[in-house]
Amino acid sequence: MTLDWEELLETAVNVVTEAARIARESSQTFEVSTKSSRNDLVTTVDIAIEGLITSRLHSITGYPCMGEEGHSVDSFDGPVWVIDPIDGTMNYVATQRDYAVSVALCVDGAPTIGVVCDVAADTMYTAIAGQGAWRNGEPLGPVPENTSYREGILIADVKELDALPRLAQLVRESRGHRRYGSAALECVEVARRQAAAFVHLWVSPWDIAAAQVICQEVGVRVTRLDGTPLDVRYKGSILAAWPQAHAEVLQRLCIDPT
């Protein structure tokens, strides 16, 4: 079945809306288990939502689905749905805020449609590559091109600050430091001009595929930490920042630390 971009986006939004409803309604009834470590959590809601999203999207579009909780693909050739059923599971378990349902459509490995729902805030961020980005249906304006990281908030985890002393210095020079625990929402904070940069040493495709489209459509530069292109098919680092802030952070972290 062939759908145009607007129809594909509408399909994704409808499925994500249903997934967000399930997350809210199940917030007191889930079971929790661990994966790679005591802080790497998965809940019965993560698994149920991924099952719902993959089933619905595949039945409507016929496209393969890749998800954090077990769905894999043999190839990124053609269109592939990339799904994070709950990005920020620790937040879902511990605080019931700052978690997202994230769905992207990648075409030959390039994120083309992005949907990120901030569930607790009841806010939907969407984008189509080359056509713009929206917040609850209203256009997201461009990020500032010529604003320094010194005039903005920097988002990074304590692990990044410990591993990158130069980044800790940049935080001291900036307006301050934040960490939300959901890579998708942290990218969106940069896209909606609430933070100048987001730095993380290790993200997976499902963490950032949808948010990458949203970011790029408003002028956020999204690369690996060393400035090389970010290929969402592979795990690795991310530097997402306003244009001048990106250049400055890259210069200070990787090129000229003085």
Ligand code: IPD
The other form holds:
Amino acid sequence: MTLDWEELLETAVNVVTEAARIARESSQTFEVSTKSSRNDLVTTVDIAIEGLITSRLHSITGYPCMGEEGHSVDSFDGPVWVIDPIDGTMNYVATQRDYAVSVALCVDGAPTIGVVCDVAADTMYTAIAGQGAWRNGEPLGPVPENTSYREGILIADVKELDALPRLAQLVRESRGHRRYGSAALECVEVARRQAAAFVHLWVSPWDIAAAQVICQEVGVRVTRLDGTPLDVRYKGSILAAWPQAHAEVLQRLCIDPT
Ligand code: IPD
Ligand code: CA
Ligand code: CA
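Could the form predicted together with this ligand be given as well, to go with the form predicted alone?
Below: every chain and molecule of the assembly, starting with the one above.
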């Protein structure tokens, strides 16, 4: 069966809606394990949701699936689903808010459809490359082009502030600092004009593939921290920001610190 972009988006939204329901209903009954460190968590819900999403998407579309909790692909040629079953697992475990289910369809490595569900807020962000981005089905407007980081919130973790003293200085000059603990939702904060920039030193494809489409559709610039293009197939840094804020942050971090 060949589906068009709208049908593929609808398929992804339906699966993400089901996954979000499971996350919400399982919030008192999961088990937690650690992965690479004591703060790198996975729950039985992450694994169950990834299983559900990958099997549904694969059976409906036939496309291969990459997911954080164990699904890998041999190649990014053609269409590939990229899944983070819970982005913000620490939040899922510790606070039960600010966690997302994130599903992207990449075509030859380019994120083309993005679905990010802010589960606790019951809000679905969607986008199709070249067609727009939506919040619960309502179009998301463009981000401000000519607004400085000084007029906005900057999002970064303490790891970035420690590693990049110039970023800490930019935060001091801005309207304020936030950190939510879900890279997908942090990108979406920039796309929905709540924050001027998001900086992270080390994101994986599943953290940002879906949010990248949402960002790009509303004019957010998404690059690596040195300004080079962000190829979502590879892990690395991200700078997602409104256009002027992006240029300013880049200038101050990488070109001229004065
Ligand atoms: C994590 C979150 C977090 C970011 C980490 C990610 P996870 O994803 O997006 O905000 O700082 O780098 O690994 O592990 O909760 O899916
Ligand atoms: Ca993640
Ligand atoms: Ca995850």
